[in-house]
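Shown here is one chain on its own, the form predicted alone, set out as structure tokens.
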Amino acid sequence: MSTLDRFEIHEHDVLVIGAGGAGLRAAIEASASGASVGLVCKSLLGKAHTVMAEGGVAAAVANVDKQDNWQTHYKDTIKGGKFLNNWRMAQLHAQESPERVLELERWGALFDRTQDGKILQRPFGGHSYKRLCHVGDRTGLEMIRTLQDRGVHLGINVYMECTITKLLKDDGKISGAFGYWRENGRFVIFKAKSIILATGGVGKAYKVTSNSWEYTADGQVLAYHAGAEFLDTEFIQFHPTGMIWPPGVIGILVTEAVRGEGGILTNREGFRFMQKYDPERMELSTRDVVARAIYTENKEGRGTPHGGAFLDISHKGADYIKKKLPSMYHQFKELADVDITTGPMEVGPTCHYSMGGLRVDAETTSTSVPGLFACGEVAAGLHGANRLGGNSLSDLLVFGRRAGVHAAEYSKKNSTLRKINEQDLQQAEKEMTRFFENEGENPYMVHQDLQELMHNYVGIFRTEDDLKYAIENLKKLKDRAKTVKIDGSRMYNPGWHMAYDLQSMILYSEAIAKCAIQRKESRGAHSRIDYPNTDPECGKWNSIVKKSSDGEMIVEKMQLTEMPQDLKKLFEEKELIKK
């Protein structure tokens, strides 16, 4: 009997791994193109991380500020990303976002409305105009509801609570994926002509994060082992406002919409400190600036009792707050026993988003591996050194759609399913079962040490010595993670899931630290105490990470593609010189 006969097998033209906004949008488009689509999610359908995106989706539909247009949105995105963005991705994003939002509305998304019935928009940090289309502070939830409804009606096959552990190739091209059902531990094979990765970020490598348990960099690392490259992994965004008290809720996101609707940040002395760090934009400065400001206020002894800042929206009145920020009102009332209509909330920076990820082609979202595509947070390029709030939701709509189109197109051109290599299956099976034969420690202890290491040494502020220490200790953690021991069976075994996730988190953390040590400047979300200034020379390249033929991690610099003249003209001369 062949190895293949022992496993459950499913066949599709396009396999989408990840069922958040990007994955759903990709699956919808691939299905609409006539492809047979399988959608795999690590958790339950509808529990995607997109639901935690609250403030809005950025698109220059110009319903509130008539002078807004795609050119201004493009400029804001590039300036926010400190000119390290893939210019073509930023252009496509700014141009196509309005239509993607209006399409969502046609599919049944219920946005908040202006007096004349158009989609209402609110201001957000780094955006020149009121640009964020929103549904109170539950925008991501409404997007997922709409996309999920659309996907289910198209008849997309959904495989829930399934973890993919290996991408399979034949003659260098994608042939399928190997994984297991989280519930019973049984292995499963998906044969596919093309695969789209939409698996999100890496937040669970950090101690304080707004990210849910699914965010373990598994998509990035699956692609890396298949031969794809990482881009700009050093840029990890710390959202300035996460909950910091009580201990059980540390890191849970406090939406930027609170500041967009008029929330004010003060230190323990009652001083509105953002006037010191960005007097022009104040609380609506970019996330990297606000996060560093809160961190600095604490370092210098002006922090709040639990090490953060006060964020107050109570001056807007109870009715306004409950209408505009219903989730925030309930979140603080139920989790922290704080009434935000009568007093301030206590907030602090929380690991939120990875600007880096897989290097993809701007037009098609394809990686360097034939048949492998990526969209959403797992893919890099659009956001440069720092993402603007609201751009993640329009990103997943624009590039989710593009991924679906091109993956389906690739499947049509490569119409025969490729072979599944039996040796690859045996190796993939062994990689997952070996944990039960190990004699090492509990995986949760290794995870705890990883989070402490990344929090303390590869956090908001970085130094050469700290990064060297982190890289050295990540090697030790990698050795420990290889030998972690799992007890019990493969059924309902969260320790087993963690043992696998650890391998991905540690490898991607190593990429973050190695790219951070290479970038000897401060730019966007990457802040070096020993190199506090932005170096124009460092603005000419992106960081690239790839796997060598002998399995080692190679970190290189890749020349940034120059922006065309017509787009350069949108910027003032002094902005281009300073970059």
Given for the second form:
Amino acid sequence: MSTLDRFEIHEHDVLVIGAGGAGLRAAIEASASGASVGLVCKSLLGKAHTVMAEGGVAAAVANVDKQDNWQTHYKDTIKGGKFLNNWRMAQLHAQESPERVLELERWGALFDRTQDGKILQRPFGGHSYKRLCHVGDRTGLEMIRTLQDRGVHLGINVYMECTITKLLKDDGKISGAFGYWRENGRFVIFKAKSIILATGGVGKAYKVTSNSWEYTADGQVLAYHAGAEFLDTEFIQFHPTGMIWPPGVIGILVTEAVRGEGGILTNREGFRFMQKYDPERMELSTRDVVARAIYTENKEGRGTPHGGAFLDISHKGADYIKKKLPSMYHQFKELADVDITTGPMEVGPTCHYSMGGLRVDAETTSTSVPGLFACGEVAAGLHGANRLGGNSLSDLLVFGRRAGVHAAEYSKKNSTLRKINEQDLQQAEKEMTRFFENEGENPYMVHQDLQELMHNYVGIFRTEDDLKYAIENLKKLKDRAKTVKIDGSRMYNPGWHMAYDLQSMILYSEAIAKCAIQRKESRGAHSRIDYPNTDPECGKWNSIVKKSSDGEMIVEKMQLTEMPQDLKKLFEEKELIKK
Amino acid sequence: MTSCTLKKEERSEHYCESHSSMKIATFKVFRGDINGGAEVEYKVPVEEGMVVLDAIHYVQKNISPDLAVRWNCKAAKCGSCSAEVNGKPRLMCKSRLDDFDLSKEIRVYPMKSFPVIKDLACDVSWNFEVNKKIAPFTPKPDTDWKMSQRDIDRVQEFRKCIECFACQNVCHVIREHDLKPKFAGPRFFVRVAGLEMHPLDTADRLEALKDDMGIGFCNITKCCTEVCPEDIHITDNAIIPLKERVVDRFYDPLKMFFRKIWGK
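Next up, the form predicted together with its partner chain, please; the one we just looked at was the form predicted alone.
Now the full complex is given, and it begins with the chain already shown.
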């Protein structure tokens, strides 16, 4: 009997891993082009992080501000990303997002309306015009439900509550994936001609985060071991406004739409402190600037009682707030006993998004591994050093679709399923079952120490000493994570699931810290106390991380491709010099 | 013993400190699977603003790492952490401990209407099967996609649904009578209402509502509306108008008479 015969096997032209907005959009496109599509997700369908996106999706449809166009959206994205973005991705994103949003409407999404019956748009940080198409403050839910319902009618096979732990290759090309069913712990193999990773970010490596348990760098690390490269991992976005009280809700997102709708930030002295940090844009400055401002106010002793800032929208009146920000109203009322229609919220920075991730080709979303594609938060390049609010929902639509198109096309060109290497299977199995033979500690304890370490030493502000300390300690955590002990059986066992997730989080955390050391400047979301200025020389390269042939992590620099003249012309001379 | 890589002051209280001064809540949590199980008691230190899901996470982290529970957003937006707390279907992330009498035990059970997988996780896959059978959004051809806010307010209410399935769990047609194959349940009446009342939709789902989805079994006891964490007026705004449309189409005596004569 071959090793293969022991496992449950499914076969598809295209396998999509991750069923948030990017994965669903990719699956829809691949399926529509005639490919047989499998869609694997760790949670139930419709529960991925996209559901928690609130404020809106950025697209220059120019329904409210007629002057808006893709060129301005492009410029805003590049300026927000501090010129480290992949210019081609930013161009495609700005050009294609209006069509992708209108397409959602044609599939049944119901955005809020303007007086003349079109999709309503609201202002957001770093966007020159009112650009965010939205549904109150539950835009993500509307999008994921629309995509989910579109998907189920296309005959996509959805494999819910399944975790992939290894990508399989044959002769250097993708041949499938190995994973387990969360429900019963049994292993499963997916044979596929191409694979799309859409697994999201890495927020769970941090103590204070808006991310759920799923965001553990799965896709990044699966691809790394398969030979793909990370790009710009040092750029982790701290959303300026997370809840900070009571303890149980710390980190839960407070949508930027509160500021978009006119919310005002003040410190304990009642001073509207954004005047000091960005007098022009004030509360609607970019997220990196606002998060640093709140942090600094606290460090200098002007924070609120629970260590944040006050955010007040009550001047807009109860009816308006309940209509435009209903879930914020309920969230504060029910979880914090705060009525935001009559008084301020207390907010502070929370780890929210990873600008870095897998290096992909702008047009096709392919990684450096043949047959492996990536889209959404797991991929990097579009957002540069800092992402603008609303640009991730448009990112996942634009590049989700592109991933679907190109993965399906790749599957057509490489039309036979490739071989599954038996040794790889045995190794993949061993990597998961070995935890039950361990005698170490509880995996949750290692996770807690990882979160503390990343929070304290690789957080909003960084120094060389802190980063070195973090790298030293990540090595120790890596050893501890290898020996964690698992109680119970393989049946729906969160401790066992955590044991695997830890390996990915620690590896990716190492990449964050190492790229953060390499970048000796401050730019966007990466702030070095020891190098507080932006260095134009550092604006010429991206960080690259890959695995050497002997398994070591290599960190290097890659020259940025220069923006073509027609796009350069959109910027003023001084903007280009200052970068 | 765990070896600490971090300085002690950097660790959270949970980990290194005792909870001697804290209030303690007693939880009785169902542990088991489809073959049966039992309540297990856990003592959990109470923090300000704590919710039931925090307590379950405390147990997972400190006492039983293999305790199975579903959760994602922890902010009542994803609908993953439905359970029965003291017999009432609710989202654990929205169930504040200060709403309970902490001198008494708090019982946490999986949803009753679905087969348990393990502990607090149960098999809700049937719901996803029902959804597949609903005719998709079918827009008018050549529409200009203009809609007034007033015309979509009601549909947006239905689209707030986070699929926690609390309404499915509490509906007596499913819970007591287990008419699952013949009856789609409140969640899917809300979904159909969202399509039927969409200003630009043209598909007809009334026959399916009557025959395949069994809307007639609902006798509008409003249990679903009461448990909806999104405050959707499931019965009044979705089910009753749909029932009226079905009655108009299929049970109007005049129309029935003409149908007999002309055969449609």
